[in-house]
Structures are given as structure tokens and as C-alpha cells.
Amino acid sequence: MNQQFAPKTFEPALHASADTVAVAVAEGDGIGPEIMQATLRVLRAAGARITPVPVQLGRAVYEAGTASGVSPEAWDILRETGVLLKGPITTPQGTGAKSVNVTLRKSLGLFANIRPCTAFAPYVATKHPGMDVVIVRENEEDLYAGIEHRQTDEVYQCLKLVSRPATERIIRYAFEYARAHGRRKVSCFSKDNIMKMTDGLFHRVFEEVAAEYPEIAHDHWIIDIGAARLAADPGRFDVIVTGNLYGDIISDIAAEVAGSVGLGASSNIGENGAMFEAIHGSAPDIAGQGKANPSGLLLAAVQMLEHLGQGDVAATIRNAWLATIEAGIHTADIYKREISCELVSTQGFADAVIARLGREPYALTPARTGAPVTAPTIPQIVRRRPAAKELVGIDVFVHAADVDVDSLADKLLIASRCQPVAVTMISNRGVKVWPQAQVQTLLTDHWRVRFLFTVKANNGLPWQLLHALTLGGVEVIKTEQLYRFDGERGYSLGQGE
């Protein structure tokens, strides 16, 4: 590490008093310590009424043997403070360690991830100088549930979980956010043309909730074309609400289109806590070199101060930051010879912001120092009447290598011949391959067999069937019960079924 840019050992920046709020602070990994040092220096100089309480998350905790990356002591501090300012964390690859970010968001109930993506033209290069988009990302479920299995020699599985309560809460929060901040439109991104049940639920609930906010325009986009339009013409969007994976991807796209991922900040909001962080990673390739841009974390700290009711300090810091950007004082990620005036280090940028505290930008729109910050209402979880649920069949997933589908079908038919079921389909990777397979379909050793019951089912029938299949030499690796809910099919058809 270059000692010139090595961050100092973290110490609480302010001392506790009756006028300050305790805030958990985690430096993070890679560039985390240096950008956190720069951020805390600015907060201290601006008079932020906080007491930083150090917590250790990430690499050191992983190396100490805690797979979550969060120590028991850290959990105690996080529960006590309810607010976390967090540097970027490196998740070890290939070790089974879980992402600290995902663990914190889900464990602390931080259901909403808010990522503003704003252009600062002409002082930060962008092809879209008027861009001003806010991504509202569902934070707790979807593929980020992290439920994965290896099921056969050839096939791995990741479960996508989408629940109605979480979907309704994040969509309603997006509309509340738009209302609180005077935004004109909310757009929904999903892929319900393919994932008709999970993403279909997201789209359907969006339309239901949108009807309750007639003053706010709304529209829906399939995620692929929506992301393309966001990159090409972000001016057509205002607030975007979407699922966990899609939101993670498009917020990075939007931040880069606006000027730089290094400027991206995010807040993670829950009913009983909040976490604030830059959207970028730990960038270990430049750690300790003084090249990192602290802006993402600093702007996240501004969001934190607004959340804490310290809008005056938040506006002071944001205006000083805008004035610094306008002055052409830039870190390496946004430095352009034709735009910038001075290339500075991480701490040099913090020095420049501190020197401009109390100033306002002359061209970029300043933050209003006396204006109260309106917080969106956090929606309550809504539980609906349970549906009438009828068991009608079972999908049985089978491991069978080096076998043709007709031979497999014969084996399954023989094994289940005494059971009150009909084999209606065999699929491979979601594609129907029996009856009437297409010879071009690539086959793996992972098969789904759909059994529909020919009598009124009871909870014991699936187990009777599985027992018969096992006795018949069929290797069952997974099952999914098939239900109807209020008479509607609660499972998807196979491709080609």
C-alpha cells in the first residue's frame, strides 16, 4: 500500500452528547477505509450532529470464521443505533460466504433501496445532461433470497421468490416517494412476458396500486427494452420501481449513464432502521492509492442526514459538493481534460468540499438549506384472505443420466401404474420433451415429470407416489406440489405444453 494514501485508523469523529445521534459506521474493505475517512472529515467539518460508533463488517469478520461477515457484536450495535453508514464490502468468492449487503438488508428489514441517478452536466461528462431518475428497488427477495442447490451432475438451481406482501409494500413505497418528492411518474420494470407468475404478480400489483394514485402517471416496461430505453433516453423516466436483481443492474446502468458509478449513492429503508452506502464495490485494484472517489459514500451520508432530520447540514454538504464539482476539482474516475481543472486524490477531494462549506453552486441547482425534508410514508404489510387451495398434482424432478426420454417415460409409467395419477408431461430445463419431443432440444440429466391426480387429492397421495417411484428405481431429487388457488392454476405450463 502506498503510505501516502493509507487511511488512518478509524476513530469516532464526534463525541456523544445530548444533541447528537449515534450512527453505526463500518469502513468496509478495499477503498472503503479511505473513502469513509474522507466522508467523516466532511461530516465533522459541516457540523453533522452524529456520534459514529465503529462496527466491523466484511473481510476481517469472514476471515475470523463468520460466514455472514457480521459479528455478534456488530448486530448488537446495529440494533441499538438503527442507522448504519457503510463502506463497500468484498464478499469472498467460492467459499460459501454470504453477501453482507444482502444479509443486512434482509435481516434488518430494509425493504426499499433508493438510488437517485442525476446528471451534473456540463461538469461531469454525460450524453444525457438532463437526467434525473430515481430507482426504487425491492431489497429482500427475488433471486437474492440466495436459495440455491446443485441437484444433479449437470444442473444447478436458484429459486426466485416473489411475495405479494413485499411486492405491494415496495410498489406503494415508490408511489409514496413520488408523492413526497413531487415526482410526476412511476414506471414498473418486470419480465412478466416470460416469468408470468412471479413477475406477473409484480406487474399486476403495480397496476392495482397505481390506481390509488391518480395524480401520478404510471407505465410498465419489459425489463430488457426498459433498460435499453433508460440508457438511450433516460428523460422519459422519473421513478422506476422494480425487483431486486433488475434494480441492482439498472441502477448501475443509470448511474454510469448519468456520469459515473462513483457518484452513485443509495439508502436502504425499513420500518425500524436504515443503511446508507455507495452503490459501487470495494475496488481492491485501486485500494490505498488515493484514486477513489468518495462522492458516492458522501452523498449517501447526505441521505442519512436527511433521514435523521438534519436537512440543514445535508443541504450544506450537498451544496459544497456541487460547488466542488462545478469548480472542476475531480477525482480520476470523472476527470476529463476538456472539462476538469484539477485532478485530486480521495482526501484532496474531501479538502476541496470542506473548503466550500457554506457556499452554493452558481450553475447547478442548489439544495435548499431551509427546506424540510419530506419522508415517504412507509406502507404497512397487507395480509389478504387466504385462497381456497386445492392439491391437483405434483411435479417430480428426477436425476437420470444417459437415458432417452421414451425409456424414462416407460420407467415412470411402470413405477406409477398403481397410483391414481396421470403422467402428462416430461420436461428438460423447462422445455416439454415428452410426449412429442423436438429432436433439436439439448437434454441434461435433470428431468421434470408432471403427475396430475385422477382422484380428489389428499396430502398423503404425493408421498404414496414418491414411495412407488423409489421402489421403481427412480431417483427423485425434488418435488413441487401443484395447487389451484380459488380455482386458478397455481403453476406454470412447460414450454411447449
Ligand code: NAD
Second form
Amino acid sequence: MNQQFAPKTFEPALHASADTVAVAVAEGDGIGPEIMQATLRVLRAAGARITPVPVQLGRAVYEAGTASGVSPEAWDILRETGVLLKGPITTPQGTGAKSVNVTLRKSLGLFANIRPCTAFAPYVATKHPGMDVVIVRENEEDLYAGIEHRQTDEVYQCLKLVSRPATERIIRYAFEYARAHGRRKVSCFSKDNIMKMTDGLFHRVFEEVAAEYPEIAHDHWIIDIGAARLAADPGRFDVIVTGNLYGDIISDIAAEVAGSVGLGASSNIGENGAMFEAIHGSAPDIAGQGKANPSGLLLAAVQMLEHLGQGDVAATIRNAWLATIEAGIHTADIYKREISCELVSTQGFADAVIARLGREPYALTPARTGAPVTAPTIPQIVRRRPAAKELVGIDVFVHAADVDVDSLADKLLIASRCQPVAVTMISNRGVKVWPQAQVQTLLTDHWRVRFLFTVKANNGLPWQLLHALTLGGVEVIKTEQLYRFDGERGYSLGQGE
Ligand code: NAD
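In place of the form predicted on its own, the structure of the form predicted together with the ligand is requested.
Next comes the full complex, this chain leading.
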């Protein structure tokens, strides 16, 4: 094994024996080692039936030259254990390094990100004492597909990909989660009034799937007003299912509104693996000072124990944690003179939780002990039959600087004059600017030209057209084929088209 990547040895493995489960443990960067130490101490004291297998992810691996932040040895351990408890990782800025989190979620197929956001009033200050919302976020696609290009001097592009199978799987998972946890309503957040195809698919599939769960109420919110209502009146929400970017943003807001991001835990669930982590980052500003709140990671470990079928230990730890919070024993991030009794360090907080193992909270709702927690079923998706697909045209994206739209149109018409196409539209940043447009928008050097075929198309026609455009001096930077699927238009119209 490459010694550089040799994982550090933690204290003796927890209850290493035939009836423990091996769990990969990455302590992470910044405050990661402190909060992981505190978490593992509580797990050990509570009798968690796990054997931690240390893996190294993040800074040291980046610095050793692996851009993914995950060493080959770590991949082997992750594939073998299938479960990872992960401390926060510092993502290096501007070095070409990829986020470990995004890499792990995608490579291990961890399609669902579950973030419960619960208030612990009056023991943790919050504007919404009754808040109890779970956010189910799609974890693999959307703008996080990581497909970005600079196309011209002035324009950069990030592709938003939304697929029917992934959408159906996350939405079914949200309903299965609601069913398994006795929750009553699932709300969908999307922006389908603007992104009619991608977010439109998300909303449509939500309505289809919701019809199969008549015992669970459902509603849909446009993300902007939904997010505003979530911040102002979270009591109207129960489970929220949404896309990757929206989910990322609203879950941090929801955790903060509930009390503190320092308390937020999340699980990342897939068919062949699961990863559990706090929602906060590596907090370099307080690293090494013993100030960090280990609760986010500890509560993530509680979710991990439930996932592993150790609901008994999970409930014991959660109840001890609730009793500690209720006793006013708080780390600096949630300490308030009016409501807290004792300001403790990271390890001091872990000691207080350990001292309360076996106790239940007096006022906060205790976790159920004894009753097994049923993990939501991972939905199996039945692929649909492929639609009849007909090629009807092509959008050609063109780089042209310092040009007026009529001269550009003339150039395109001349270059394509012998091709079986009609130029139906030129748009700039999505707004139709030719023909007959009131051009008051800012024009950039990035144009989209819509060609519709005037004959029944074959797959060779687009290439023939592109060849003709290139010979005519047009700088093509990208194309998108235009299809009809079972007769339905598979592309959006330009604004004003
Ligand atoms: P951050 O969450 O690390 O810190 C934001 C603020 O919250 C800071 O003031 C910090 O002191 C405080 N804070 C965070 N966790 C706390 C805790 N447990 N106890 C007390 N206070 C806490 O966010 P950031 O500063 O934007 O990011 C720092 C680094 O973490 C970046 O490199 C970022 O990429 C990375 N990050 C990693 C993850 C992850 O690994 N899952 C998530 C988010 C950010």
C-alpha cells in the first residue's frame, strides 16, 4: 500500500467481532478530526456494533496529487464496506480538484440525500419551535452533472440534465420515506414555470407517482415562493422532494432556520452503498480549537445505525443527545446565556452525551427504543419503451463578435442556401432577435440559429449542413438536434418565437 495514503489508525476498532459491521470512516479536514473523535467515542460507549475502517479522503489526498481527493485504497475499502461515515472535507479552490462529496455521491450511485431539519425549542434558539421538515434532494444530476464549457469569449455554459428514471427514483423514494416514517405530506419544489422541459418533467413525474400513494397528501410549489414559505412558515411542510441545486440551497436554509447548521445531519443513500455526514463544512476558522459542535456528525452516525438495522443503539444515542441539549449543555455555536447552562468544548459535549446514555429527554420527544426502524424501500424503476423519435431540425450555436444580426442572418442564409433547411430563428441568450424582433436585449457573441429541415431528415443531414456552414465562414461552437418524440416537440421555443 502506498504509505502516503495509508489510513491512520483510530483507537481500537469498536467491538470488532463477527457480529459487527465494517464501516469506512473518514475523519475529514478542518474540524473533522475533532468531531469524528467525539462521535466515535459516543458510538463506542453506546455499544454500536460496528468496526470502523479508516480511509483517507480530502486534503492530504489532493496534496499528494489525486484530483478526486479519493485514493485508490479508499475506493477499495468503500466498495467493500458499502457504508461511509464522513467528516467534512475542504475543497481546494481553483486547482482543478473535484469535490470529494460530489465524486463520492456520483461514483457510488448515492442518489438520495436526506436532510431532516428539526427544531429543539426552547433549548436551541429558533424562530420556528415546531419545525420538523425532511428534505429529500436528488443527488446526482441537474446542474451538478459537472458539464461546463466556455463557448465564446463572453459566454460560459453549465448543462442541466434531468432524466426520467432518476426523477422517478428520487420521488418514489420520498414517498417511501414518508410511508416508513409515518409522515403525512410530500411537497415538490421545482421551477417548471420557467424550465418547462427539465423541471416540467420533475413536476409531471411527481404528480404521476403521488397518485400511487393516496394516503399521503401532496402539493407542488414553485421553488422561489416555496423557499420563502419554508423560511417563514415551515409548519406547512413535512417532506420536501426537490432537485439537486434547489435541495442544496434550501436544506442549508432550513437547517439554519431550525436552529444551527452545526446540528444538521444528512444521509446519502444508494442501491449499493450509503454515506453519512454533517451538512456543515470543515469550518477552518475554528479548527483545532475544541469549539466545534459534533452534533451534526453524531446525528449522521445515528442515521447510519438506523440504516444498519441498529435502531436500538441509534435511539439510545439520540435520547442521550436530546437529554444533553435539554440540560443546557451546549457548544459555542448554540450557547445562549438566557437558555444554556454550561458552555462545553467538543469533547466536553461528547462526555456529557456519554454520561446520559440510557436516559430519555424530559420535554423533547424521545426516539422510540425497541421498535425497529424500517428503512424506506429503494424503488426499482421500470424503464419505458423508447418513443418514436423523429429528427426535424438542428440548433446551431455560433460564435460571432462585433456583428449585427442582419449581416449574420445574410451570412447564414448564403452558407445554407443549397441545403434542405429553413432558418426559422436566431436568438441571443435565449431571446429571439431575428426575424422581426425588437432587439433591446444585450447582445453577446453567442448566437443560436434554428434550422428546420424541409425534407424528411436522415442522420446525415446535420453534418452536411455543418459542413456547408463551415465552408461559408460560420464558426460553429455547438449543436443540438431537434426531435419530436411520439409526435411531441422535444425542444423549447425561443422567447418571442
Ligand atoms: P462551513 O460550514 O465550514 O462553515 C460556516 C460557518 O459555520 C463557520 O463560521 C463555521 O465556524 C461554522 N460551523 C460550521 N460547522 C460548525 C460546527 N460543527 N460547530 C460550530 N460551528 C460550525 O462552511 P464554509 O466555511 O463555507 O466551508 C469551509 C470548507 O468546507 C470549504 O472548503 C467547503 O468547500 C467545505 N465544505 C464541505 C462540506 C462537506 O464536506 N460535506 C460541506 C460544505 C462545505
